[in-house]
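One chain is shown next in structure tokens, namely the form predicted alone.
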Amino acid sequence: MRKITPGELKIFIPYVNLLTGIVLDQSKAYLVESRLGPLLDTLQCENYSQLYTKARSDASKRVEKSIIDAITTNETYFFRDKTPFDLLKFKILPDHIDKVKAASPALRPTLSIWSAACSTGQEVYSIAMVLKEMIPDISRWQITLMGADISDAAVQQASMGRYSKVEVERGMAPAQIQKYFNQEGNQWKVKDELRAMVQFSKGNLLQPLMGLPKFDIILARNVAIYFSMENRKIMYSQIANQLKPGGALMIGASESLMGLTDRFEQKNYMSSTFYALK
């Protein structure tokens, strides 16, 4: 793997920034090579320093696509850290529940939810399967569930459904494996009854935020660790817009929105945090 100099880590610290909001510094050259260094062979660079210029000299922004989809983290599994999916199950959609069919009996009742960094995807399937699993009469119910997330490679493989075995078996027992997927060769594809559930989109959460709707619970889970200060404060006020009043925020458990902003109630359930939207 071809190492980065001291003056292109320079270059591409900032640069990074302005892509992805990633907050890089100079003892993360190692980040920048292993996740980086195999686009130099992709797009016959010698280094790093032709690597940036290729990507500030392209019209298309395909080398930038390229880079963004390199430097942002995809680590993610069904499931994750599962803490956060009982909190689903047995606080924040119980209440949702108990809260719309007492406000309106007759109507058929509504339930949006976004994934705001979904990266490939597990996040939202997992939410679609608790889904399933919560809620008997799930026809009658209109859901809205959305994940969305900077890289095109990410969206893209969120959007197919297909994982690998080893992706599959990672958070998930051989019973939900076989109620909700399709093996295709060496690949899981998931059921289409999952997949009707879904959308997914590419989105900027440093960006202004066109089109979404609002929704009833925003999961935005270890995304602003990667960022700076100014950049969380930013993203949180986007995340709150897109919120409905009393809407639920659920972050990392390493998160706080301490000094970032004043528009959430904490609430703890459990062992577990999350956001009302004040």
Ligand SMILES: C[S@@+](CC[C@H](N)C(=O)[O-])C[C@H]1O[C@@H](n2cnc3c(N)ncnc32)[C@H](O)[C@@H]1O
Given for the second form:
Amino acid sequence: MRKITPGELKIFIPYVNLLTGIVLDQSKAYLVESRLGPLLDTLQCENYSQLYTKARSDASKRVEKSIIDAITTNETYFFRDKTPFDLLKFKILPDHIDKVKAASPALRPTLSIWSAACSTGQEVYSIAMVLKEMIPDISRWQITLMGADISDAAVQQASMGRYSKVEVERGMAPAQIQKYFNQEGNQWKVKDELRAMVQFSKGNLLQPLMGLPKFDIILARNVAIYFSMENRKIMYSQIANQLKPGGALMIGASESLMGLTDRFEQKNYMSSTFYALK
Ligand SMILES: C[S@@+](CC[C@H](N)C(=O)[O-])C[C@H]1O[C@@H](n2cnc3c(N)ncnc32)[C@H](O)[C@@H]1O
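Next, report the structure of the form predicted in complex with the ligand; the form predicted alone has already been given.
So here's everything in the complex, that chain up top.
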């Protein structure tokens, strides 16, 4: 693995932060080497300084995109942590269904959900499966289910809806895999009925969120952990602006809104927590 010098690391720390909001420090040399090192060969750079110069001078942004793909942690799996999906099933969705039906019983009911850092799409397809199971008259509903991520490669895999055996077996039982996926060679492809429910796009949660509708439910899980306190504040403020009044926010198990925003009310249900926009 190609070694990064302290001087080169000093250049990459603010650069990665500028591109993604991800906070690195001098102790992360190994992480930078293991993630960006392979790019040196792919992009024919002799060292990290050259990679930086190439990225800054590349008008096509192709190098910058490769750096973002390589440096982001895309760890995810179907039904990750289980409790958020139970919360959705047993509290947030039933409350939403009651609210919508009481407000305008004659109209076509609507539901909009956004996975704000969806990585390779497992979170979004898990939600789609929950909706299929929980809403018996789903064909009557107007459902918007979107996922966004800063990594092009992650969004591309999410859009394809193709997963390896290891990926589908992480979080799903065989019956579920059979119900919602078709095996194609050594890959499992999300069935069209599920794929048709979801849309993916590229987006940076720390830049103005353009062209998105307001959502009833937003999941922003396991992304704020990589950001500074200042950027977490920016992200949650943008997310609050993107929620409908009373909308629900779900964050990661190791994340908290404490000291970052006062726009949400914490709600506890059984042993889980979500946040309602005030
Ligand atoms: C660990 S994954 C979490 C995926 C999923 N939400 C979950 O909990 O399983 C974090 C994702 O955040 C994305 N990410 C990092 N910085 C981002 C930013 N500034 N804007 C949008 N997405 C970002 C990464 O590309 C990565 O896919």
